[in-house]
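Below sits a lone chain in structure tokens, taken as the form predicted on its own.
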Amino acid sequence: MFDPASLRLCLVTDRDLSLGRSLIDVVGAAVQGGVTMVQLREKTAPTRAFLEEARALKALLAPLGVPLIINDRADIALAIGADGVHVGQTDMPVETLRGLLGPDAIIGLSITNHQQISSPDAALPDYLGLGPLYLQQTKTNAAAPLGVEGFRTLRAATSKPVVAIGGLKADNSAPVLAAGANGLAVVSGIVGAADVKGAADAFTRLFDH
């Protein structure tokens, strides 16, 4: 069952930014620092390696009550019993995913502009990922940054829970929360930190103010 509170601090994995550390080590430290959801994103890993990573993460996170979301790959999510999937505009439609994964799966959809947030598909997922907020380095084909005011305008167009993503750091995220984000989805700001737990904790403290 989807709990919007789980969106508070979502870690999005990126092996290229992890400074040679294992996925399990990075995610484990991030959860200790307050991460409340993990999205496994693997754009280049072979399917079998992706599957093994997902299975290992599920074993780590399930006892802790931290949902595991798989980026794009409904087949991987089904195979390991993940909590859900997150998809983009060119991936499998949300309605199709719901039919495959069932009513209890958590489904997120990425939104970058007003046309997308006004589409029928945007009414179907459990939550929306709005971004990119700022200039970021993890996607070479990312849309132009929304900025805080662009985010605020998009956020006002939906009653869905939303997470902000894109270039988020502990020192630039407070205005995004004030603009209506239910949570923050962070990639390099946690994965690429020398002290993963400390970086996650710095984001977590933003919710205490």
Contents of the next structure:
2 protein chains.
Amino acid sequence: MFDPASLRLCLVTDRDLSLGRSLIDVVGAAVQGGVTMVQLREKTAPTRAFLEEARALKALLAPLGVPLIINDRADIALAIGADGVHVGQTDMPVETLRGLLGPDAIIGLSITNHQQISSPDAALPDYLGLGPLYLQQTKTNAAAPLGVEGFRTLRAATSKPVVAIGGLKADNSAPVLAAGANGLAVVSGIVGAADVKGAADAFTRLFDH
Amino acid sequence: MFDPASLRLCLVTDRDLSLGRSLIDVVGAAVQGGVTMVQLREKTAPTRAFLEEARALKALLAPLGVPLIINDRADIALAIGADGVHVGQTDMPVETLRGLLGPDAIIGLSITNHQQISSPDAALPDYLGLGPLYLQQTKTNAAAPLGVEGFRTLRAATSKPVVAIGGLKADNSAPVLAAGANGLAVVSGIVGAADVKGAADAFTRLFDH
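Now that we've seen the form predicted on its own, could you pull up the form predicted in complex with another copy of the chain?
What follows is the whole complex; the chain from before opens it.
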């Protein structure tokens, strides 16, 4: 069952940005730093490798009460009993996904503009991921950055819980929270940090104020 | 429910080899030529596009009684009510897949050598796909061709129904059937033919003798 509080600090994994460290090591350190939800994202791994990673993460996170969400792949989520699935605009439609996963699964949907947030599909997930907030060196095909004011306007168009994503660092995220984000979804700002736990700690402290 | 007779002439789709023709046009013509099962294979399409293709094929094939199998993706199969899933050695293990799809789904597994056919996983699917039979110009990362004698030896290692795959044309497939194949799985030999229905007809005639 979805608790919006779990959106506070969402780690989105990225194998290529993890400086060669294992997924389990990176996620383990990030959770020690206060990550409240993990989204496993694999865009090129074969299904079997993806499944094995997901199963290992589930074993790590379930005892800690940290929800595990799978990017795009409902089959992987169903096979390992993940807590939900996060989809983008070219992934499975939310209604179809809900039919596969059932009413208790957490479903998130990525949104990059006003047209998407006004579509019927945007009314169906448990939360929305809005972004990208800032320019990202690591994602060459990303939509134009919203910036804080763009985010504020887009956020006002929905009553759903939202996480902000895209180029977030501890030192540029406070205005995003002030603009109405329920949480922060972080990729390179955590997995690409030399000190993963320290980077997650710094994000966590933003919520202490 | 699985009927081994449906393995006789399996069409495996390939967008890149279809000479720019639509999937529906190619599969429709192939079925007119006697194709008895269709496997939808998409290795790079986004999930939503894959899903829409699968749904369109299901609408085409279900009224004709031709089973539709999805390559690799159990989520797509579940979402559209496909008849089954075909997996390779780096896809989801058959036992996991069976748990997702249930007892009535058709599950096929690709096998390229004796080690794979001796593994416990090879005892679980409804049928095995053995190959590649012949050299294929179109698949650069394929295993070494079995040839007819290699196929015959591998085929003898299992009591499962098997389809042969890999470089099959109407004029090189008769010895493969004589060596114990229950059916032929064909990619470029049908989807890449200028006359798709005619190419399927030629394969179909192999079964008349």
